[in-house]
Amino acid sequence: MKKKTCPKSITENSKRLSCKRKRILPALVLLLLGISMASSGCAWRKEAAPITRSGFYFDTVIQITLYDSRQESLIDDCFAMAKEYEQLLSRTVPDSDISRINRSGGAPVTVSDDTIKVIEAGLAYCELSKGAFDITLGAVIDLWDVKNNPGVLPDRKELARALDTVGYEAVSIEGNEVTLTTPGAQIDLGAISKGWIADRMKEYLNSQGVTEGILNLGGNVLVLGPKSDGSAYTVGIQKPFAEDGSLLLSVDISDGTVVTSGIYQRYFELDGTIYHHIFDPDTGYPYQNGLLSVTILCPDSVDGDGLSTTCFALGLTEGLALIESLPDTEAVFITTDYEIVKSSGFPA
């Protein structure tokens, strides 16, 4: 991926954005992706084979290969990482910290570190989208049930309710504690959380001398690498609403992060229109800007959860735009018509 000259990134940024003033604040934009490893990515050491375990956490799968180590008490202490951050960001863990910090009626709640840090990075997304994405979308998306709905569109009276309580200025952080100014107003970090996870559970394994393996959290796919031999892995990324799973391209990665944020993992459709789960802020139904996925490479797996959905928000001008004025990130974004337009720097 070519360099470009910006600020530092965004996760970088987000303390201090969220110490300029006091903090007055997914979308739960479930980043289930379209994304598999293609299978040249598996099949290059034949002398060891991987080491290969799956997981649910989330509502989603994670699944995670090592291939440099046999240690799968590693494995263990990742998915033992994936449970503890879920007692901690999942606002359907009733005792989590969102959970708390939804239902406390406007009181100040303290909350982990790792909570401050996952909600400083939403916030900064939230900021650089100027609300396009936004992380009070918690009453829109519980009144649509994406999963659940059997193809009725919610109440537009309801809707309004809801849209009310949206707005991620009403989030205030003093130290570890977390306020809600707005009635209502509720937390879902759902398209920003499995990206931070992931990027702790790379720390975690290189700081144990693993430098070769595969993180798969929903889709979120991290690289430990390059592999042994120099070479790099293959990430495929699949034609949306594909049943067979089909690869419209693939991309060539060494030590970084493959995200994609698109509309046909959870959906339904009604009267010729599909309502899927990236809502809109503005008027709580979903995005409906001629894309169907937008797919991020770059170093840190947060980035790439909160500039997929970022950028499927913006739409394809301004968010290949924001993304062509980023350092070490590239983006190929698909649209409706199956047309694939990549970043300057995107690899061929």
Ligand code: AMP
Second form
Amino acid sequence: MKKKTCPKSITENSKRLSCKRKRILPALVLLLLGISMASSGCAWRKEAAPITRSGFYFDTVIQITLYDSRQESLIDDCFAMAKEYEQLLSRTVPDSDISRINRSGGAPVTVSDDTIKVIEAGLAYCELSKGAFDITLGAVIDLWDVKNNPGVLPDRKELARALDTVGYEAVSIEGNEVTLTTPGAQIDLGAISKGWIADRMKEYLNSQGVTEGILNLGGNVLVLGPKSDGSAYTVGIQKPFAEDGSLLLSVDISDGTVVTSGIYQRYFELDGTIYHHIFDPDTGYPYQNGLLSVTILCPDSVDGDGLSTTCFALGLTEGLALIESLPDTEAVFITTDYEIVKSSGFPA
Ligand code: AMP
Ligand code: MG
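Form predicted on its own done; form predicted together with this ligand now:
Full assembly next; the chain just shown is listed first.
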């Protein structure tokens, strides 16, 4: 892989890569199916099947698979973490830190250290993308309600009012206090929180001695590796909109994350146009930029999550240039013509 220089804002989170739902549910199931272990020569592994369980948190299917532990309680602990973070970070949980900030009317709100860290991670991508990624799109996201939308475009005046509340510069952090300086601004961390939580789960499992496994948080795949027998994890990248679950390609990684942002993950269709869930903060409409999906390979899932949405928002040319400027980070872009465009160091 060629040498690259990393912008300061995300350097901290980009350290090591050792190799590199008309609806959400079908897509998730397909992605889960797309993940498979590469064959292993380890005798123990042949005898002991991995333990795997699924749960549903923050509107997302989470699947946890452990290869070198038989302790189901560790998976319970990870699900408990998911619930805890949901209680802090979800906009739909009334007493979450984020809900309290969003209804504060501009008053400072004291929140947990974890919430501060996730907001700060989000803000780093707002800056890196010069606002194409924006964690204050909550009012616009609510108005579209893509998940439940039967095919109705939002009223233009209402959309204009919602857009007036968007702008990440309104988020001010002082210690553990968060203040939203624009009236009506609404924080939404949907583009970054799953990745951040996946990293926390990995840390926890590592601390418990687990070093081989796969975490899949709604398409944020994070592997615990490298495996002791040296073999890689094979992670499938779904063909957008494919109802039969077919994969467009797969990547072998021994450590790190594979995160996809795609319009097929959540959308509705009206008069031949797909209205999906990644919005342009300038227009309040979903980005229509010739892309179906972007998949990022990098060490940490918070960066994979931040970058996949950021690169989708930036589009192919700018997004690819950003990836080429980052160390230990690769990407594959899938265009509306199903052309596959890979960054220069993408694993063959
Ligand atoms: P992801 O699946 O990680 O790409 O995140 C998509 C989610 O991020 C959406 O469902 C919204 O909750 C939120 N979102 C939508 N548009 C943007 C944007 N331009 N910047 C940041 N977050 C966004
Ligand atoms: Mg994301």
